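Here's a solo chain for you in structure tokens, the form predicted on its own.
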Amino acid sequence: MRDNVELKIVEVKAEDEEIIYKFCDGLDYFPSAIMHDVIDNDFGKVFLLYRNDEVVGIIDYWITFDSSTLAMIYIDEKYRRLGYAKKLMNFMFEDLKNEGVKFASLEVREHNLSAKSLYLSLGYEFINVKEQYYKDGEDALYYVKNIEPSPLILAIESSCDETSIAITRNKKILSNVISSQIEKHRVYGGVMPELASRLHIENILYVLETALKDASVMVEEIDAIAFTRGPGLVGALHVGLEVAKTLSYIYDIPLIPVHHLAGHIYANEYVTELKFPLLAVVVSGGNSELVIMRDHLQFDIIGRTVDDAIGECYDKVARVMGLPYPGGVEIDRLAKKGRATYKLPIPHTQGLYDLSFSGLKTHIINLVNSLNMKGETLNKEDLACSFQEVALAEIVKKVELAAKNFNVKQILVAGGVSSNSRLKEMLHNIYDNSRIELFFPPLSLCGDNAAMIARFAHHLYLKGVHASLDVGVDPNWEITDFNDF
């Protein structure tokens, strides 16, 4: 009978020594050797397989440059023939791909028929016999498996006011360099498109050089060059495009066009596997959309803002309140000190999942101007709290409705506003004990960055999606265009 219990694989740390000694007591491969690989062996990696709270398996392997050796794998006798060994081995293969390993080797006792059958089924090939390899004099059979490393992707993000270049191998971020323009635009209270383009031109070669250096990679090693094709500021997008084209032409590397919002969604894949169907909640300075995904590269926009994006609304409200740009951070900070004492209008839309923030923004602008004309004092903390509660409640209401109606397994929040502390709190209060999984990207990947572009590009690369050198940018590109791939 197959075991249907959810499993998890956890890397062993120094503090897990007692667990290792208890589980491995009596094995040929001594616990002290395993802990040596954990603590003192820079090339060693050790992982435990948990069945609920019980340790049922262990794998120990070494990575030396572009090769790997399996030191040991063991499954508790009570849980054999359930596919657990294969699960650990496949986990190791994915890790080896991420590390750029080209081949994996192992030794197995000649009489261990079940192990030999497993290794052959996983693609290992017999190479030769190592005579009297084991202490008892038994021969070892030497097996090798070729590993196809995950593609090494260089990604460029330049859609707005962040110049970013990242180098990744699958989910391993080798570098993610971001040159922010916030200080330059702050004096204007928002992003100035022409200034943004000029700053991209000034910064992008330095960012490229730094990204390559941080990743210890040469351009010749790159398998694909990804770039943000849209949406975004047309001039800013062109800077990233031209750098991508130049590198592609000189080094004969494939080009991959990436949708900016798809990148934001896939930033979550650095912390979780995507489970379909899922609801992606895209909330940023330029976009607010609810997107249903039934598979990779399949996007269905079920709702979007009919006017201002949520991030844009934050910035405009902050500006009228006399707060610095970017406004989202300042409003979130002030809201924690205030109370929702101002009565503000609840947004209304005709679309079931659509969003609207323009009316709320206009009401606040009129309110602040009226108070100034009357010489009355504005309580910024209370207004920030009042605005944030109404604006975010509108998003949360639509998220709850869509998650229920589409019976989703996951909710992924994406975009710059995904870093908002109150939005996180409101959604966690609803879904922490729910069957629906809720995820936010790491804080470092909430804003615009090239690592998120690389993550989506990885899937496009595996699908064979490339662009020719005559590709152009599209500042109004729709995410649903990827449904044809």
Given for the second form:
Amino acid sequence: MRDNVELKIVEVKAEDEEIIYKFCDGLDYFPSAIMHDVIDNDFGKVFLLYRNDEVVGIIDYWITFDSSTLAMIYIDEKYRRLGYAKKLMNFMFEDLKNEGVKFASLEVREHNLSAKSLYLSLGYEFINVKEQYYKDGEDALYYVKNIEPSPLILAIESSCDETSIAITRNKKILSNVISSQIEKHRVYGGVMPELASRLHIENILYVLETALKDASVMVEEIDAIAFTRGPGLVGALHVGLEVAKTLSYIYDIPLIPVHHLAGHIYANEYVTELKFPLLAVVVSGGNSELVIMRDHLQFDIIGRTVDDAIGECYDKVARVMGLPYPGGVEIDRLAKKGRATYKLPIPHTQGLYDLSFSGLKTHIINLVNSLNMKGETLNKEDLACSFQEVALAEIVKKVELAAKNFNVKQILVAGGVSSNSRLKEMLHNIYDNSRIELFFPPLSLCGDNAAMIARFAHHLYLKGVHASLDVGVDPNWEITDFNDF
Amino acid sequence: MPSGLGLFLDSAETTMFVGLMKDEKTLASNSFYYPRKQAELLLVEIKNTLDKFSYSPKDLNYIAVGIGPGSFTGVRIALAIAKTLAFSLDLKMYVISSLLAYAKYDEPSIICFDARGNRTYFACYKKGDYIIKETILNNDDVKKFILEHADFTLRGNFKHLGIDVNSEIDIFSFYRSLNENNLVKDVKAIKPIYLKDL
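Please give the corresponding structure for the form predicted in complex with its partner chain, as opposed to the form predicted on its own shown earlier.
Below, the chain from earlier opens the complete complex, with every other chain and molecule after it.
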């Protein structure tokens, strides 16, 4: 680490008036004009750049439909030549892409050489001179830049027990509607595949209608239709597939098949830029895998469960303990009140990074059954805690080993089990204040959702990946084959 | 009976059906045998059918679809496509029992599909009206019924009953069976006829 400087960009609010008046005192673009953009101008957006807790820069721009104008950018003189202006400009470009803006313009003082060279390096082109533009009589140079707007993506996820449709533009989630079937499956103590398929076909158009309404988007405007092609339950996947294909056909929009687990991994992109090499820890109800990524769209599975997925193991243990489905949430909740008093077997695997949970599961099933037979009471809180400690320690051990051996910059946790509070705590204890960055998706994107499918589809779209109308699903699709359909 | 350009679909059986009617004229009536490939190919055949007449989905006035009973997956595939088309393009949507879709309109028909497990999806129709509403029966009961009703036309698939009948949909009969009662009020809400619990 070079230094301990933390930079963050924060949107200016009405209550920041004092900060603005202090920081922008004496500038061409008055503090009152900036506050006008913050409060009254619906098209104005203003952001401050903080260096640790100190304000060091400001950017103010207007977005009017598909064009934008830079109103002002300013960096504190003490902090010039550190790339801070470029950082703010790039932040603006990202936002413009999110907003579907196609055209950015600005005026710059003729004598301001450093600003001019920055803008040219960022892809602006000189158009003309606006004579005596500034109050002191100086001319302004008018610069423009074309922005490649990010694709508007509609994504459909129906691989298991959530029907979800999202509409996104780059990292902006315009809508992410999730119709959960959990309540309906609970009576069966787990996901019933045929029930999942039946509920998908009943719910999916309601979800589609709401997703379009929430995003204020018409299908005609969409640039790509993405859908989960696998892995998952075959009958459930079929419903999303057919809806996606039909929309693609009607409106002649490219169709993008997405690997469900790649989606889970890329859910993290809503909170961070990916830095490679990275270790993705995929822990869900159907899958447990350690994946190394050396670049975007490049996956190597270095380890995986040799038997049950971690989430599946949680659910089965919960069921034998008489806890409701989904068991992961319930075990996590109980474990907080218990202590690890039960001695449970530590899993063993052949592969260095492989995982195994069935021995642990069987041991607990036998333990519960024998306690029941002897009429002894089971301390559910202690058992939940004991189980969770052993199962998660197994994952954490393999993560530590892989992170070290592959010299990763980031660890991304993905899949439904990424919402587990104890897993979060264990990994944070190791990686906080380390050179390896640790990320979990936002809680709302931990479970199955279509926003994550849209995120991966965004990358595929930029690579020109799409499928023809005869594409099918693959319930056992490997992440390494994400491009093969 | 509906008017204008109508798309007819059914994939409850092992053969899937794509038909196209313009008012009372049959433009296309095709059955395809793509076992385990319906999910891949039904939409492709719909596109091929419309392309052949230089139509796009936006030219359709209505859609008619069989909603089972039959193969769960097959039924859902045709219905997912039909619902999405009708919802997106604001088309009129007619749904009928897939068994009725296989009936001969002018002939009293016994219609059967294999329901597996020694059972049959069964119905008996005459001019679009039920004599016996669609149900699941044991194969032996079905065979007995057929023997007792030798004057009925056999439609659908009887191979599992040891009878060499495997008929295709007659689009004009399918078309004539449609009436206001089959018109869907809320496309979003429509779901298949399964006849089998989970």
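Remember, predicted model here, so these are calculated numbers, not experimental data. In this text, rigid core is short for the largest set of C-alphas that superpose within 1.5 Å between two forms. Residue numbers count along the first chain shown, from 1.
Core-superposed comparison between the two forms: the C-alpha position of residue 105 differs by no less than 2 Å.
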